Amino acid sequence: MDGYINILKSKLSPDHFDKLAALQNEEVNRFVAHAIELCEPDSVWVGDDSDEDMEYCRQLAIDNGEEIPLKIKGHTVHFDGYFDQARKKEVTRYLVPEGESLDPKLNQVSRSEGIKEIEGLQRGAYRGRKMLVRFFCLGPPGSVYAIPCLQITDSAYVVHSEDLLYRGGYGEFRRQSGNPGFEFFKFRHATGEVDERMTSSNHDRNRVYMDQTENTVYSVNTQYAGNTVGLKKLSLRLAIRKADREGWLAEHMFIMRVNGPKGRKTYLCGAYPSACGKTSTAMIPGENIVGDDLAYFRVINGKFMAVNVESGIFGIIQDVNAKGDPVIWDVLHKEGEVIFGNVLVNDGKPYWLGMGEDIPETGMNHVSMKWTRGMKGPDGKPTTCAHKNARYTVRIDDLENKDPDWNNSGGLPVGGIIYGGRDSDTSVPVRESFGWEHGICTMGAMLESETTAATIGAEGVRKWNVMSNMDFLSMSVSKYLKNNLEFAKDIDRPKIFGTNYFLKKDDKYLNGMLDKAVWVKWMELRIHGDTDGIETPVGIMPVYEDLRDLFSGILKKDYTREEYGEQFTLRVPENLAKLERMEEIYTSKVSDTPAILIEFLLEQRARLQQVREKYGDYISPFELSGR
């Protein structure tokens, strides 16, 4: 202990040393002291939850060139390196102790080897720089959901982003430090060498390593927030393990409030792979957003409850426009804190792909401070004005449509869960499962997404993504599914729904972009037993008259029997083909698959074959309903 204290006193001013000492936590002291010894900073700055410390980090990001102020007050832009524009799966690994192993599908390396490599890459990385020590909290401080987090970095941009995205955690450390078994997550990030634009230059030595035995994440030679903001998807992997030990669930889901008849409030959670409509569903006009990305589930007083882990949004900005995303558009054009990432900037104004405005021919962006249209990148490939993964970072509190109760420390009661995929020829726009197990097995476990033109590789390839959490699982698929199947089994669990906004005919979408507003209203009615449904082999579908009335009332649109018939036709061959794909995965690629999952797949196959014999391959919903 004395050794840690001596190291801390050698680099910290008395005021900053006192901030650490007030926590009375040996593990905090050890982690900070080791970072000082390893990374060798010139000085160490410790922040608390005060507005003054948050403003200090924001200004430091500007002063050191990591962020550039824009014309609108409070707006800044940050650029990542050309080769550092997204999460890199190949260098994101779990550190596994000798003699242990995770699911073979998870990228892993022995813990001793990984620690040796990451410490070699981080050794001396803070020379000539200031080491920043910040405290944050996943979930509301003071609640049963709260997970305190300690972030160490040399990047003011990282902690500025975290100030927008997460609740302050210094007070939570003070509250919990004396508790037996106090557990917190730790993150140590090093930007590495930078170029003249202050972006990480050694992209080929980028590493993101997760040490589950120590609840710690290490990252180096990267600035992209998905690799450096430890509380984002990196902490989700740690939280999934913690939830497994403690009997709750950590999910890659939004939380939204749907406003029902006579002022009724119903909360829905949804898991959608990238480009499947997740954020647009969470932000449906007329409803209220709680959070767009991460949710923790717990049973509280016999109720299924959820909390938004975050307090902000780190969203993809491509295709955000005034017509389709009025709430986000408003935030991005008014005074207040906004961090733009990897957009084009011309004369102090940001531009991005799909914004619905004319884009300048020149400006500064992730490619160059003097980008011009037609310019090729350092890899010789043509470039666009903004990156396809360009981002914005804002606070939930700055959204006009935020749910006033979004920060409730007790969580919010969940009425329904949605699993949304992307397929052009199989699933209907919306359906309800027959129950919790059926929904987990035939909607969550069978979730697929077709690749789009924005994806590297072939378009239209179906990618399996169990519950939209495949990239973030820190345990076997079978164990993860078992945890979900068994969770909250002694209480009334939420209804489960499946959505698909991308059904096509003759290469044209059968759904409008705003139709999802109708689907969630139908779910809300079903949750409260206010409307009937049609029982089909794959779940319960809406009755035509209900949708007709909802389209008229919500979108002021005539919804014809022909539209309904096309959208909700049961496509038997395609559904059987999907079952075959899933059976292949769960019998040959997933070990120890829960027996109940295979049973549900077989039962669904039998139901499909039965109706096929009676009605044929393509069955109108009117035939199934007998209307």
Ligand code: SPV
The other form holds:
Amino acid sequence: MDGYINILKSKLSPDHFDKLAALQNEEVNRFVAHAIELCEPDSVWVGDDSDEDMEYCRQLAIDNGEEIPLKIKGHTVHFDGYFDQARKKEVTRYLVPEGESLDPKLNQVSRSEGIKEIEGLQRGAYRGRKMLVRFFCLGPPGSVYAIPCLQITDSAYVVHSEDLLYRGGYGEFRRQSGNPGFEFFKFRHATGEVDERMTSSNHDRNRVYMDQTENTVYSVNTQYAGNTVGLKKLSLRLAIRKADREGWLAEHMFIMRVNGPKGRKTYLCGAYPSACGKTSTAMIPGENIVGDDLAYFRVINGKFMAVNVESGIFGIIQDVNAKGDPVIWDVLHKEGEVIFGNVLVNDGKPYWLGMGEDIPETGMNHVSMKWTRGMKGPDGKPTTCAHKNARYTVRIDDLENKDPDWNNSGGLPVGGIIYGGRDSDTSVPVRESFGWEHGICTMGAMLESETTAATIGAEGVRKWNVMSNMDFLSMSVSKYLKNNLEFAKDIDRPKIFGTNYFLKKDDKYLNGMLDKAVWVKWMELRIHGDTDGIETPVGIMPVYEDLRDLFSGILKKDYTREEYGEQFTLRVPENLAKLERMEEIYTSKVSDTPAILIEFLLEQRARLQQVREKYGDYISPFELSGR
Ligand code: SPV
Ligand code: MN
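Show the same protein again, this time as the form predicted in complex with sulfopyruvate (SPV) rather than the form predicted alone.
And the full complex, kicking off with our chain again.
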């Protein structure tokens, strides 16, 4: 203990030492002291939850050259290296004690080897730099959901992002860290060597290593927030296991409020793989956002409750435009704290793909400080003005459409859960499951999304992504599904829906971008038993008249019987093909599949075969409803 104290005293000024000492937590002291010994910073700075400390970090990101101020007050741009534009699965590994396995399918290395490797990569990494020590909280501090977190990094951009995206946690450590059994997550990130643009040069030595035994994640040679901001995806992997130990759920979901008739407020959560409409659903005009990425579920006083783990949004900026996303557009154009990531900057103004404005031929971006159209990247590939995964970081509080209760420490009652995929030819735009288990098994566990032109590799390839949480499952798929199936089984559980905004005919989308505004209102009505549906082999579909009325009320649009008939046609061959893909996965790739999933699969197949005999391959919803 004395050893740690001496190390801390050697690098911390007395007031910063006092901030740590006030926490009276040996593990905190040990973690900070070890980072000092290993990474050898010039100095150490400890922050609390004060505005002053947040401002210090914001300014430091600029002084370090990690962020560059833009014309609008409070706006900055941050660049990640050309090869550091997204999470990298290949180098993201779980550290497991010798002889153990979290699941054979997961990318894992022996704990001792992994620690040796990461320590080798982080040794001396803070030389000439300032080590930042900050405290944040996943979920509202003081609540049953709260997970206090300790972040160590040499990147002011990382902690600045965390100030926008998470609630402060120093107060939570002060309250709790002296208590026996106090558990917290810890993250140690090191930027590593940087190039002249302040981006990590050794991208080939990028590693993200998760030590579940110590609730700790280490990352190095990367700046991209998905790899460095500890409380985002690094924490999700730890939280899924903590939730497993404690009997709750950690999900990759948005939370939104849908406004029903007579002022009724209904909360929906949604899991969508990338590019399936997640943020745009959470942002539907006329409804209210609570959060767009991470939700924790708990049963509280016999109710199914969800909390937004975050306090901000790290959103994809591509295709954000004045018409489609007026709320975000407004925040991105007025004074206030915004970090733009990997956009094009010309004359202090940010530009991105699909913004609906003319893009200059030149500027600074993730490729070069002097990018020009037609320029090739260091890998010889053509470049675009902004990266397709370019992002904006803002606070929920700065959004005009936030739900005033978004920060409720007790959480919000969940009425429905949506699993949203992308497929051009199989699922109808919206349907309801027959119940919780049917929804988990046939919608969540069978979630797929087609790759788009924007993703690497062939277009139109279906990727299986269980509850959109696949990248973060720190346990077997079966264990995770069982936890979902069992959760809250003694209470009334939310209704489960499946959506697909991307049905096509003759290569054209059958639905408009805003149609999802109708689907969520329909779900809201169903949740409260306010309308009937049509029972089909794959779930309950809307009746025409309800959608006609909703389209005309919300979108002022005539919704014809033909449009409905086409969109809600039950496509039997494609649905059977999907079940075949899933059968293959769940009988040969996943071990220990819950028996109930196979039962639902076989039953669904039998129902589909039965209606096919009667009506053929493509069945109009009018036929199914007998109207
Ligand atoms: C996602 O990819 O799901 C994100 C962004 O929310 S990242 O921080 O990279 O995870
Ligand atoms: Mn996400």
